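Here's a solo chain for you in structure tokens, the form predicted alone.
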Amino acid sequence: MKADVLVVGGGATGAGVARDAAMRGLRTVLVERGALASGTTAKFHGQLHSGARYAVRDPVSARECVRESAILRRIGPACIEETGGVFVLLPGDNPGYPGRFLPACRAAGVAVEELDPAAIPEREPGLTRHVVRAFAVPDGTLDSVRLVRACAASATASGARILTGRSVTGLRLDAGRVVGATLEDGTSVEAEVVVNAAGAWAAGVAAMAGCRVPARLSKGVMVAVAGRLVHAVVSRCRLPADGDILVPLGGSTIMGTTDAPVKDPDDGVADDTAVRAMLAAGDELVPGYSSAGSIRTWAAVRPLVGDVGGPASPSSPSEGRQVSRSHRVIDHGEHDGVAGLITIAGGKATTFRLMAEEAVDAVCVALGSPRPCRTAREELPAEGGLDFAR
């Protein structure tokens, strides 16, 4: 099997890369070890970020969210629910934080409006009555699985081949250059460039070629209770911390998330201490959250990308919170002396399209064939219900 581009990973980023590359006319193959969106993409809390969460501490990520959420609303409306978002300041929160939050949102381009706390019970009857200040922002929710399948359908319509249920067991090198990969079933894929979009597993893929990805793995524990207890995405108006987001998604309300350093990307255990902390955090925002019934718990490991020469993992959860939620494209020819391999890591579901665009831009540079990106202009198919090759 031959390709211009082999994409490793079938989450939001990998599916986005495959779509972008195929739409630019590159022969594209995507390989995913499980089903599409079976990793971190399917396990995040579902928030479509307005950028407000990152405005104070991570303005670069905030501006990326502003731009990309607007594009995603235009090209993939079937994947989005326009819930809106509300940031609330509660007693005990830093009363000075809104004085930083408002100007930071406006500087990043986030549409923000202060609300009358007295009007919150009518707007959000399930919320605590102890709201000191409140701010409306254009957050929403995102159906990540539907998004990935729509991207995969778009990619195949442009000629890409999607292979699921097949792990990459090794990267093939020739004269110090990655020239393809071997799959677990013995299939060999020849490729001019391999894009490593394996998310939390990216470091393991890069290591097959003797390369390094400076991913700081962070585990987030989430809980969901039955019923939609809030109408909008509700966030605490403070610096990002554990248990500060409530997301109404489908028929449940999700509370997230923790931020704990881990070494194993497959460490998906929702430990009891973290679950109890999330339930207590839910009760602070919605009294009775923890007793709403049908509690479901899970964990997801996300890659936070630091400096290429920096430490591989944060030493503490608080340090992990300070790592940018932006992304990085790594050309391993420049950083490890191994050409033909490009890693895209970090970021978030809201900015997956931008991540893919920058990764494929790097592919085009490596191929010496500049081609324009069209993914910001062309709508995704409303349904992605295809049966991909296994």
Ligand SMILES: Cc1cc2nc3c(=O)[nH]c(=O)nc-3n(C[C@H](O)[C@H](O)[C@H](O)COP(=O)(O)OP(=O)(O)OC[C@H]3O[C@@H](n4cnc5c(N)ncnc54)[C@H](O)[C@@H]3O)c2cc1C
Given for the second form:
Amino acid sequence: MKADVLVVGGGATGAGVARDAAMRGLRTVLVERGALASGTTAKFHGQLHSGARYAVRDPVSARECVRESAILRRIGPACIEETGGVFVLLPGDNPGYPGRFLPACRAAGVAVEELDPAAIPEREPGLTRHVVRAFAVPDGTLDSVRLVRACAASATASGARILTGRSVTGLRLDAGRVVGATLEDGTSVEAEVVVNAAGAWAAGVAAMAGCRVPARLSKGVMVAVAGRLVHAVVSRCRLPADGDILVPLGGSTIMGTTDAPVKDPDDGVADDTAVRAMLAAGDELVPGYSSAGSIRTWAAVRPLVGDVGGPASPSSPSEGRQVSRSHRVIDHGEHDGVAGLITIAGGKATTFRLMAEEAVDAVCVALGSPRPCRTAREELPAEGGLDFAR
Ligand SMILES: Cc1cc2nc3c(=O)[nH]c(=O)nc-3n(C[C@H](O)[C@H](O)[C@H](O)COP(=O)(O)OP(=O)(O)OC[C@H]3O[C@@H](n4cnc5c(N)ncnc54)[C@H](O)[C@@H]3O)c2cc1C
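Alright, leaving the form predicted alone aside, put up the form predicted in complex with the named molecule.
Once more the chain from above appears, this time first in line as the rest of the complex follows.
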């Protein structure tokens, strides 16, 4: 099998890369070891970020979210639920934080509006009655599996091949450059460039070519209770910390997340301490959250590739919380002296399209063939099928 671009990983990032590359006229093959969207993409918190969460500490990520959430609303409205978002300051939270939050949101371009706390009980009857200040922002929720299927359908419509249920087990090198990959069934794929979009597993894929991905892995635990206990995505108005967002998704309300360093990308254990902490955090926002209904718990791992931001603070003690949530494109020709391999890692589901655009721009540079990106303009198909070639 021959391709211009081989994409390793079929999460939001890999599916976005395959769509973008195929739409630029590149012969594209995507290989995913499980089903599409079976990695972190299917286990995320579900939020379409307006950028407000990152405005104070991570303005680059905030601006990316502003721009990409607007694009996604245009090209993939079927993947989004317009729940809106509310940031609430509770007694005990730093009363000075809104003084930083409001101007930072405005500077990043987040449409933010202060609400009268007296109006909150009518707007969000499930929320605690102790809201001190509240701010509306254009957060929403994202159906990530639908998004990935739509990207894959768009990619195949532009000629890409999507192979699921097969691992890349080796990268093939010739004269110090990556020239393709071997799959677990022995199939060989020749490629001009391999894009490593393997998320938390990206370091393992890069290591197949003797390359390094400088990322730390961070695990986030989430809990969901049955029923929609809030209408909007509700966030604490404070520096990002554990357990500060409630997301109404499908028929449940999800509290998350934590941020704990892990070594193993397959460490998907939702440990008891973290689960209890998430339930307690849910109770602070919605009294009775922890006894609302059947409880589901899970964890997902994120690769953090950004720079460490501002200094630690008591309300954000975890080092992982200080790392930018932005993404990084690594050309391993420059980074490790091994051409033909590009890693795209970090970021958010909300910014997957931008990540894909930057990765495919790097592919075009490597191929010496500049081609414009069209993914911000062309709508995604409303439904993505599951019948991909094996
Ligand atoms: C706890 C948590 C909560 C989050 N919440 C949000 C949120 O609310 N909103 C938001 O926008 N973002 C959120 N994110 C971030 C978001 O989930 C990720 O940025 C995004 O889903 C990553 O997609 P990906 O395609 O890069 O990785 P993945 O979805 O993990 O995809 C990588 C794929 O590579 C495959 N793979 C690995 N090795 C191989 C191999 N050798 N051969 C073939 N395939 C391979 C895996 O099976 C996997 O499917 C959250 C992340 C975490 C950890």
